[in-house]
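A single chain comes next, written as structure tokens; it is the form predicted alone.
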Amino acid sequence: MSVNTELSARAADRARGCPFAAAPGHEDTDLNGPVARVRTPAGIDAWMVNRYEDVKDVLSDTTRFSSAAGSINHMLPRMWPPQPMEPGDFNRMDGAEHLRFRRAFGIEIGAAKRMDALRPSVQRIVDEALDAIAGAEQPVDFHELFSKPVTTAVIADLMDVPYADRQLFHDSAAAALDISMDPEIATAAFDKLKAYVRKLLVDRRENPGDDALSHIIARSEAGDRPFTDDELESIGFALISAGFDVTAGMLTFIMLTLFEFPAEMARLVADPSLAPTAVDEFVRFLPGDVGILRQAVADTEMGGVQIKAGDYVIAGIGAAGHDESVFPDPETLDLARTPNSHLSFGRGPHACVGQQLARLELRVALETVLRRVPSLRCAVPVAEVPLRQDNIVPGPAHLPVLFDAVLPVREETP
């Protein structure tokens, strides 16, 4: 099925060029070319790499490309890449120091056994969210009343924190991802969540439970080099604030895309076993990010361009997902596409540590929504759905939907 629609065109533009401009002196640069010299919203000049193999190379080869500048700091002026690293800022670490953090919390949001244990609670959360919207006045905003509550509740469940504290998570995530947010407001939101995490640390040491933070504290204290409180605070902060907004945005974007491609939606309804490949195809097809920042640590060559040590490099994961040399007919949404080795969750040592949790949430939500709300439809023409303009995570700002009924859980049980 062709994707020559307004939605897909806007998505592709976002992935392949916008919001970058050609760097001074490179005004004739083809931003969609293999390697382009660009100026980012944070004001740094960088090399934008777009071909699949080059993007994979940048993300995987830590001998040539460092994560010290931060993965998204090219997008947020208040997170200027050269700024000093704070204690526990593991996203900016390389090598063994980064691995020390990743091992501590990766098992909580990535291990297969942990995902199997989490699935029943994710299913319960999704069902409760559908029950909640069943009686709501229509049209219902799918993003605000389903995607955000589901992903927030999953994180709250994982950390065993009250769902009622969700505004703290929302404010922090907005501060982390909003391009236009005032730095003072962003700092205030971060400080509130950090103070909250500090209280959690005290509580979990005195009253350890079966939650991610308790597990991480216990694992740390049993190790050769326990984390400091500042480091644990950073881990807790990242777990609470990082996961839900990105996943919520993707979930809403997936639903909008299904409305745009009703034949693919009918295909998935007829064959729910496609859900696993469908999730990865949506993640490939839709731009989840505008690129991941790296910094060259050695002189190198890429796509015929000489890159010097110290230069910033942006791995264009969205463009890589549409590289026809890797993905046949890349502008076609094929929910059964295999293989599908997209780079949307990154690659190498810094590949998204929460990708299995994200896949679990998206899969359960997708399967359940299509099964329990078969009449779900967009309340306005797809082209009129507003997309986010001030957030580095693309997707609908709101998604008004209509439905005839939400089927009860018992009717879906064989």
The other form holds:
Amino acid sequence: MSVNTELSARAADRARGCPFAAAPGHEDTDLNGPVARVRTPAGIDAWMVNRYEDVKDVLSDTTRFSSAAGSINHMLPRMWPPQPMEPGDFNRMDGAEHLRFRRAFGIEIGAAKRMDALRPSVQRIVDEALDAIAGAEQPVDFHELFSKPVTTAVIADLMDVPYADRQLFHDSAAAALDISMDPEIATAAFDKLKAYVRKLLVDRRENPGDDALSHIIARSEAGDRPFTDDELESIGFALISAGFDVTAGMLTFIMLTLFEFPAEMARLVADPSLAPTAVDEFVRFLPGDVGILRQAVADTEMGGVQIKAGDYVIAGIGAAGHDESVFPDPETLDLARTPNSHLSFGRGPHACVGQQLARLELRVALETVLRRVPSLRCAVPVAEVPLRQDNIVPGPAHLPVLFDAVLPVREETP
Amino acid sequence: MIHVETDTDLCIASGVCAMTAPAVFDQDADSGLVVLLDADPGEEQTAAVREAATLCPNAVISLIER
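Could the form predicted together with the partner chain be shown next, to go alongside the form predicted alone?
Next comes the full complex, this chain leading.
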């Protein structure tokens, strides 16, 4: 299904409150206003906050807002009302309980030095994926044959699991993000991955390696309150299934955006050192989220609206990234934008744990694709590229590309 | 001049500070928690330190203007 509007206009629309409808009794609410009363696809009524400072406040102030309802359950009819909390469901925990988990695995994908150590393997994975598409029949689907293999291989590498098992990971990620998936199919996909992680746990206890899960097990067993197997299963499950699909979607979306803005693409080709600011600008500019769900735990006021304890609140991260009081000329894509304190990776204790890994992958992929495939172009008009319809994360469903040649890997000077 | 303080009780080991201002912030090799290398950084670090404080997800870094 094609959507024939300009990508940038779509980006802005999505950032400003789509895909929600006004809640009953609030038909005159301005969905783009500072605070809107909305009904979500899962059928819950919530306050959607759109201003930068308010969004930051909702995500950061844990004395007023709890994570217990889950981050994206307002989008998933099968998840609402919320399932009972399972052991290790750290995404829905608050305070010290949550920190216990966060600190156990955050370092594995969040430490600056780990990222430096990972860079060569990310580079190798990106180069191998480009070598593989060099000989493929054109047009090549950039999403299926580049973005997904790269981000899946990085997580497989980090966990030291075979890339050949990728279908299990893909099925689980789809189950987590597809709004319309049948609940039984989703549950079956989750169960398969959980069983896989269980086997992995047993194996890593007997044969510890130099991988994220082995490190977490070792650190846990040396600590005051070791994780139970159920809790470890949740951690391993999250590490394997979260992130790679979202990062792949963003990578493909970035490529499409460069096709739409050739002047910005030329700027990046001329100055590859812009890649770090470019990645954060894409993450700010592109619609990558449907808001993050929170629940008020105290009566509070926001943008002139009284919010009661127990009310659901959606932090409109995308809208916040287009708040002109923080981002001058917010509808302009400026790959050198700095400072750029967007909230697209979240804020507060639940801020995206994989954000440094995502940045690393996106930077390396972007630099390398532009250097090795300078002739890369969209095989169809940009407006005809099909967008995902049922996935929580917006972006192209496919991206057909053409190119003249894939240049060899750059020779490293000794 | 700015004076820097950190509250490791709040730290979630996101690594944002060490990426943004590596001359001033490091991370503990095992826990990933913030390690303050220089509580009174020179003027040339001011911009990076301010950015790190702004970007820190859990408001772990406080800046005191002097």
